[in-house]
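As a starting point, one isolated chain is supplied in structure tokens, in the form predicted alone.
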Amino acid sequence: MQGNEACAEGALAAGLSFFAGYPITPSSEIAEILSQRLPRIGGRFIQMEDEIASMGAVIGASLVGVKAMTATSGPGFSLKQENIGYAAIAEIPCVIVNVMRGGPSTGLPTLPSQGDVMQARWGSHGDHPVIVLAPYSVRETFELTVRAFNLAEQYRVPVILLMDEIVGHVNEKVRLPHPSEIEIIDRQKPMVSPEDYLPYCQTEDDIPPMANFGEGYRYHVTGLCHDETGFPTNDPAKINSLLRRINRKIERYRDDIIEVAELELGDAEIGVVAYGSTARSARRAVIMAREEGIKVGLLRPVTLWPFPEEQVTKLADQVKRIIVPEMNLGQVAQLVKCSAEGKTKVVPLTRVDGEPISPQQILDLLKK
């Protein structure tokens, strides 16, 4: 299977039952399978009138109980960030997915980049929390978008899956697991009263339990600044704590959420960090270099966001140079410069014309 129809069995696996989007190339394959399969197992699919609709809906069904995504690639995720914002002060569990596309504008509809890296952290306004998360296979992608839902359920976030067009149109043969192997996670429900219920409440682990709409709790949703009963607020005090809170609950389980994959570190002198489909053609100049006696190892972030900055850091500390190879002009590279912390030299390897980056492009910068 490809990697588009990986993410909607994927989503099916972790108990997706309602699914709001507008067709947009190279994502379209998404929406196009849930529009079939959701209403044979019950599940809803709407195809809204634009991608902003979309990102609402997504919310409204989040908040009923049921898990919910929407599927885009770049000009539709710059059009769902104001609604992304919202679940995110709204702490709305949500998947969005991101099958990246050339750009900016309508850019280059057909051919992959990387270039959404950043907008997917910080697309929105303000400082709020969002995991990214960045597959480079096709198995992987459905096992991150099972992640993306856990993820989402158990921290009340919006959860990105960051995909690129080479993910998402890649055919391979893939082992699915057995759904009892599946791990699903659903959100914390309350243990009081509909009278005693506090939406947005402090408590120990910074997740406060979310009731449904429709099953006698009533409580108001906004996308100001509110207090623990979710009521708008001006009160410095408050509004303190409440920002502070939907932040430091990402940030106090970075390690839990955080995922890297290594290849051949042990007795690495040059370090390569990449990501995606990008991760690909690494994976095969790093073994390509090894055939030559070059000491390489691969560091692969599988969660973006939040960075993993202490194993670059880690890896700073090993070798004489990073390479970076990217899809974009250097967005994770300026991550990486910043977590080497001056300990090593990091050198980006750029390409932003619609064709991927090489595995030779890579050896090639490796010899140098």
The other form holds:
Amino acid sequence: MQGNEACAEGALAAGLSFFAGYPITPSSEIAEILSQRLPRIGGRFIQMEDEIASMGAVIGASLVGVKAMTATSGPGFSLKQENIGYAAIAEIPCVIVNVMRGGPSTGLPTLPSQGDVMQARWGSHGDHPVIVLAPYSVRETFELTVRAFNLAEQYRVPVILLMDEIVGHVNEKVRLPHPSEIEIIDRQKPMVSPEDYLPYCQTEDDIPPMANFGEGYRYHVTGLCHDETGFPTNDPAKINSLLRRINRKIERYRDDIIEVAELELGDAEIGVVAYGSTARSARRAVIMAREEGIKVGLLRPVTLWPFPEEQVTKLADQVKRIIVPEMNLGQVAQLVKCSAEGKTKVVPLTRVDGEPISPQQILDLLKK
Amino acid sequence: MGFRYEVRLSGSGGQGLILVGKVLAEAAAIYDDKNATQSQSYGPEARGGASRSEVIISDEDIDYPKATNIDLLLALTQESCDKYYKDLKDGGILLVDSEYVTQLPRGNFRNYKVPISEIARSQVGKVLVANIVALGIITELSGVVSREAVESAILSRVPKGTEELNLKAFRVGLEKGKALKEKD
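If the structure you just shared is the form predicted alone, then what does the corresponding form predicted in complex with the partner chain look like?
Whole complex next, starting from this chain.
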């Protein structure tokens, strides 16, 4: 099975019933598969006129209470940014898949890249919450797609599944979990009557319950800063409370949201921080280096945003240097440098020619 | 490190190399119960342009899914042969379509010049299935997957209505591969 297929299967397992999109390489298989599967289970697939409209349709679908997703790449992800910001401020759960290809602009439609790490976090303007997950295998693509829906529902945020062309197109053998083994989280619905419902009230957990449109709860949804009723406001206190709450929602649950994988870190003297398909090369390089007696370990951020700062700081305390291979010009290397706080040397290993970073390239740097 | 066998299928877009890669990987992974990955690299064109598909077969988990030290290289165009033979390992198998690849590289390779397209045209009746003829030859020469596994994978992957044609192409390829091995 291919990574893109696993993404579609994971979405269906998580309860997806609405997909809107505009096909684009290398994400098209996701739309193709869902266009066949969704109608058969009573769901809806719609190819919109462009990516902006697709993202709008996903937001609308989520407001009536269904699990909704879109999938895109490169230029399409750029177009979706404004509505991702809308989903963030209006607190509408949704999943956006971006199978990264080479950029900027139309760039390299068929070739791999990891150039959208910063865009995934900051592509939409203003201080806004998003969660970004980066799978490194076909099996993990399935798991993280399910998790993306769960996080979106739990925290009422847009969640971005940041794949890359290699993970999206690689075919490998997977054993998918039985539906009974899959944990599904659904959004909290209001316990109060429609008359008493405040759609954006301050709750103890910072996550207001969400009513489905069409079930008697009538409320206002806007991209403008709003008060507890959902209507626009210019009151500084209310604006402050809204913006701090929607961002705090992610910060206070960092420990639940952040997931990292570790390999051979116990006695490591050199650290490698790698994610997505590059972590596959890094894993091989670590195994090869260990055979040559080099004490090296791998820290793999599975959650890219919020960035696992504490884990990297801890690694920086332990090792003499950290190597960060990635298919961009050092986007995560910068984050690692910040988290390392000068405690250790951070060495970027960058590549932007449409070819993956090979294990040998990483090994050569480890030996230097 | 355990067993790792690397195959690169190269040529131009539209020759069906990605399909062959998927069939080979599925045969190894699903029907022969080994581990296998298939990945690909191609240009933005629907037809033409350099295209390659890579299959890694192993008895352990495969992390890096790309070929770097190739056991078997299939080249259907002169351009792909010139570009990729450098990654072929010492003593590796080089299989080319002799109709399109006339210049073979120097090096310690096991070279097989086979008129693959011509065989598809004259013995199967459709040049379209040259990719599956090549798959038959590869199955014999590499010995890395079983014939039955590849047949099952072909049936699961090729378009409905073309099963017999593809199986015929595969068997013609197997026969050719067997003959080549006997000559060695």
